[in-house]
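Encoded as structure tokens, the following chain is the form predicted on its own, with no partner shown.
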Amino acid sequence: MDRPRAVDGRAPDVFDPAGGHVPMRMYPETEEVDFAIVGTGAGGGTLAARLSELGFSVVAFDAGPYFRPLEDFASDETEQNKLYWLDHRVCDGENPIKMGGNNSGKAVGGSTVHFAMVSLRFRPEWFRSRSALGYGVDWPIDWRDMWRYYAQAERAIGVSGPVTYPWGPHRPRYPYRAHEMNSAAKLLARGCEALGYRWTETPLATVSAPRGKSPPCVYRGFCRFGCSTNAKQSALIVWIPRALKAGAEIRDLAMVGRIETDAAGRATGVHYHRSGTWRFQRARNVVVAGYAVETPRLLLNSANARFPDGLANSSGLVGRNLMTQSNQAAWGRMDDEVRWYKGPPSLAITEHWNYEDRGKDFHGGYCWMAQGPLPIEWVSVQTGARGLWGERLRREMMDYNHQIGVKMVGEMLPDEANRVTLADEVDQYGLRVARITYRWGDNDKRLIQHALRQMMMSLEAIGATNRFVQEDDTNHLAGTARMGFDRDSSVVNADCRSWDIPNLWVCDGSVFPTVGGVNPALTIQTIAMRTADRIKTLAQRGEL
């Protein structure tokens, strides 16, 4: 798709399979809108909706296309590569991060268009991990404040989950009942029970009953490659329609390359490339929500004479403290057919080692979930983790319906040496590309080995044979523009507002001081909802 769809006062109707449209307000580039938001995923999409609903004028930009899921998405793994940010990046360090489908998206709706929908709350102690648990850094937000917004976010995206969640403080029932567990989930439950660990159905942002124009999940298994039925409650079908209805403009295929600042050191708007030319949109406030790689890249590429080290970077921390999450797995074979591809890929979970601090030789925590990789994904596991090719690979793939596996999401610790900088190479827009440097710390390695042993024990307990581990995999990203208590040790404050430039904000996973041992999407949306309310309060006080 090479032409914008959100033009001429209308935007794609994501619920219409016939190519329909909905009205969209248009703002002249010469008009100083209240907020220019860069990115429309879990952070930017949520914020665009909430700020518009609060009465602010908003233009939201996304470098990717504006898809209609019912028309554009196919049950084909290769076809759906169009959802990922596959532009050139330089990855180095002792443990280079594999970029692409598992940690970045390039579409209106961002990574939520293809995320696995796992919607988990942080353990309360993680918001003060230094004070309570002795590692990492504390967040400048109280967990009780986050807990209140978590409940709002779960209602907004219609999370389907268990009646009672077995870990952490009491929480209200999820808006929708939990999904039926497939065979892979039931086998995870058996393994956990054999080890004496609690388990539960995974809270998922895909509906188990009709919701508005969204039908219930049909368990087709292509969740991580774009839901073609709209059961998945992505930003594309939840927050973006709300933003449009409230008067926001969405500009698709609009790559923001630089933020402009004036002589007083305030942001004045964004330079963006759309339809073959560079343009400029004036704005009273700029919000960067491009995630943990593109956010620091934009801030660094916006360097000027007044801010020679990039915007919001007086602390020198823009791009630093990049965190990923460990995503190792244990796999095996069952005598009976499993057919693990039926349904969302992670229908059951244990958070035992997120909440249990005894018996650990590492800081932090991890969960593990049932798995259901589709065939091409499974081939990549076989070739990468086991080195299988040719006839051996063909024979192994014949056993696809008997396979079983569990996969972790583990907390990796912040380290200033893990960072995003600018490479000398430039992209198709003439912008310097991101250089992503990463290495696992000793604590990260101990956590991973502990998890691999535990997951292998769970498979052994259910009688899985031909067991093996996948040792080198990571997924979600965070950090690089952390929030904090003061300007010397962070990039933004608790409201996601830059210490250096008062009308420049960052609202995505890059503000995380620590990453926790659960998928980050719900927390990003929760922070965005909180930030919108804080902006409303600041505006009422005359402090914007």
Given for the second form:
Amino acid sequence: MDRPRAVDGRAPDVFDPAGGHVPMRMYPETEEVDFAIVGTGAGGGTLAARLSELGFSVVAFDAGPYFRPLEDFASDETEQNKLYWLDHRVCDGENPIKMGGNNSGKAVGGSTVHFAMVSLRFRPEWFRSRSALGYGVDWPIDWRDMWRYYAQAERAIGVSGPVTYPWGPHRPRYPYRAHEMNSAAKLLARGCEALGYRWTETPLATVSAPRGKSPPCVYRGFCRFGCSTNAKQSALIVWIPRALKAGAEIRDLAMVGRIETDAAGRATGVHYHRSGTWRFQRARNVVVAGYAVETPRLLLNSANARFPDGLANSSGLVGRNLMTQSNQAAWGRMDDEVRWYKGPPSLAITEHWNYEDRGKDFHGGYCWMAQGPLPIEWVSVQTGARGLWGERLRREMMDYNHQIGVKMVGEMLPDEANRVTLADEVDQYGLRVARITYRWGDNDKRLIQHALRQMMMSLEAIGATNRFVQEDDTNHLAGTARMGFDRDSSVVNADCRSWDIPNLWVCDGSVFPTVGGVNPALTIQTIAMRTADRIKTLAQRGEL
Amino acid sequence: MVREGRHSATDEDRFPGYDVANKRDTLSWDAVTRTAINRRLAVPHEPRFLAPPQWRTLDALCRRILPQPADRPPIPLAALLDATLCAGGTQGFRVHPLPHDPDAWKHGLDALDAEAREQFGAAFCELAEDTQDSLLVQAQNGKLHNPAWDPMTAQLFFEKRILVDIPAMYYSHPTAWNEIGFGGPASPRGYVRMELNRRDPWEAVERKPGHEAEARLQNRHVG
Ligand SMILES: Cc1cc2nc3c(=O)[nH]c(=O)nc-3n(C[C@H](O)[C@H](O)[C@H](O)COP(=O)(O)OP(=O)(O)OC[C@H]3O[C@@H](n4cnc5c(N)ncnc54)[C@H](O)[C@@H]3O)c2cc1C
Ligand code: SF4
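Form predicted together with the partner chain structure, per the form predicted on its own context:
Now the full complex is given, and it begins with the chain already shown.
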């Protein structure tokens, strides 16, 4: 896929198995559109849909291709590498982050095309973790506000989940019934019960009954490599079609390299590379939604004489406070045949240690979920965590159908030294690539050790043998353009609006001041929905 | 380090007669998947990215990282990796001070060979298997320091490239899926029976002691 598909007034029909199209409005580059949005994932895709539905003119750019899942997505781990951001990046620091397929997508729909669909709400106190729990930093958004938008987001993406959620304040029942739990999920439940912890079916953004043109999930288990049936409610099939219908234009294979600003210090549009040439789109507002590595990279790469340290960076915080989440796991073997490759990988969850603060020697929380790695991912655990190779490795792999495991998503604390900067090398567009520097803090390490002990206990309780821990894995990114209460300690305000450049916005995982102990995508979409409404309000007041 | 003596014969063929390719024309494989797997099976068995001496080193290395049984055609690991590197590499990011994957591989294979020549006076591919293994154990444990590795380290190359890329090639191949009883491609038909110890008729049957013939028979009907 090296040629753009969204051209000539039409875009790919994501529900068509044979090259079909849907109509798409197009905007001339000389027209100053209301919003140029960079990135079409959880943040950018949601915002593109909502802003165009609210009557704004929108052009959304994505560096990646525009897939039709039914015709383009193979049932194959290797082939589906085409979903990932594989452009060059440099990782260093004491605990270098694994990028590639582990961490970010490059496609219309962003990382939601290959995400595992886990759709969780933050614990309310995390929005005030500094004042309520004594660590991290408070968010400038009230949890009740978020709670309202969470419910809207869950309806918008048709989350399947339990009728009653065991933790936190009341939330409405999930719009779709929970999925059948596979054996890996049932074993998680058994382990939790043995420890006296509650568990539940994981709220997932894949439907358990037909929804529009989406069929119910067929439990094929390749979710992290793209859903070839469209059961998964990714931004590609939920938000992007809504955006098109409301008059947005999507430009695929369009890499934004620089945001232009004028003498007054306002953004005027974006320079982007498409079909072999650099082009320029004028815009009244620019939104950056490229995820927590590419967003700061673009802001830094857009430095000019007026903003020599990069855009929106008077606080010096662009690229700082990068947070990933601890994603360690405990694994073991059952005599039973588990066959964990069937079904979405994480059909059951316990958030016990997100809501229980007693007995912790660390700040923050974590959950753990059932797992179902496919063979290549599984062998990377065997080599990465245990250093196996040779005949021993091949033999261990033969136990694949008996394997069981649980994996955490844990909170890591913000640290200014963890950051995205620009490396000296350049990518295929001639743009300086991101350098990602990361080190786990002492609190992070204590949290991880606590979780590993707990997860191992849960496996022991169900009689799993050959248990081992995977100590080195992280996933999800956040924090590099944090929102906050004032211009000195944050990059954007609660509306995702830059303090420095009033018509520049950031709307993706980068704005999180803290990450909490749950997967981020629902919260990113929720913030985007809220931001769209706020922009409408500001526009009505003449404050855009 | 983690090798043991030869495996017992009983471990071979845990899923007798199971061939995931028998599902090729069923509802479990769609057109795009068939095309992708066909391309993989047709990978040219010759170096296009690596120089011939590097290819020989890689081939010998692959035989140690994932030794293959003699009674079936081997998965062409060196060919698969060479093709991947030819297409730009596997992961995009690099962990400092390793270079990006294609360069890291060229450099690492040269360094491994240099190490073999310095310690044993012969190319890596000419050494006895045990000698090759002992070099690899040293690499894994951070004991190799030939200047040929600079600016990367043997340990980092072993951990981030050798143990990541070669196994990824092996388990991308249908032969490996047969060996571990993986269901393989599953679209548009996914799965129905998700209970413990239940299998769909299109999944592999594991042989239980004394029931090999039964497993073989059932595996013939997988599809
Ligand atoms: C394997 C995996 C599984 C995951 N599972 C879950 C899960 O189960 N639940 C969950 O909540 N989260 C999950 N996540 C995380 C989740 O997918 C991300 O946190 C979320 O999608 C991030 O949203 P975003 O809008 O910030 O960025 P993305 O969704 O990544 O979108 C960013 C987009 O911007 C584009 N882009 C970037 N820079 C530019 C540029 N300069 N010009 C043009 N386009 C650009 C990219 O191509 C990309 O498409 C998972 C992630 C991975 C990798
Ligand atoms: S298991 Fe369900 S959500 Fe996952 S890829 Fe298959 S159909 Fe899609």
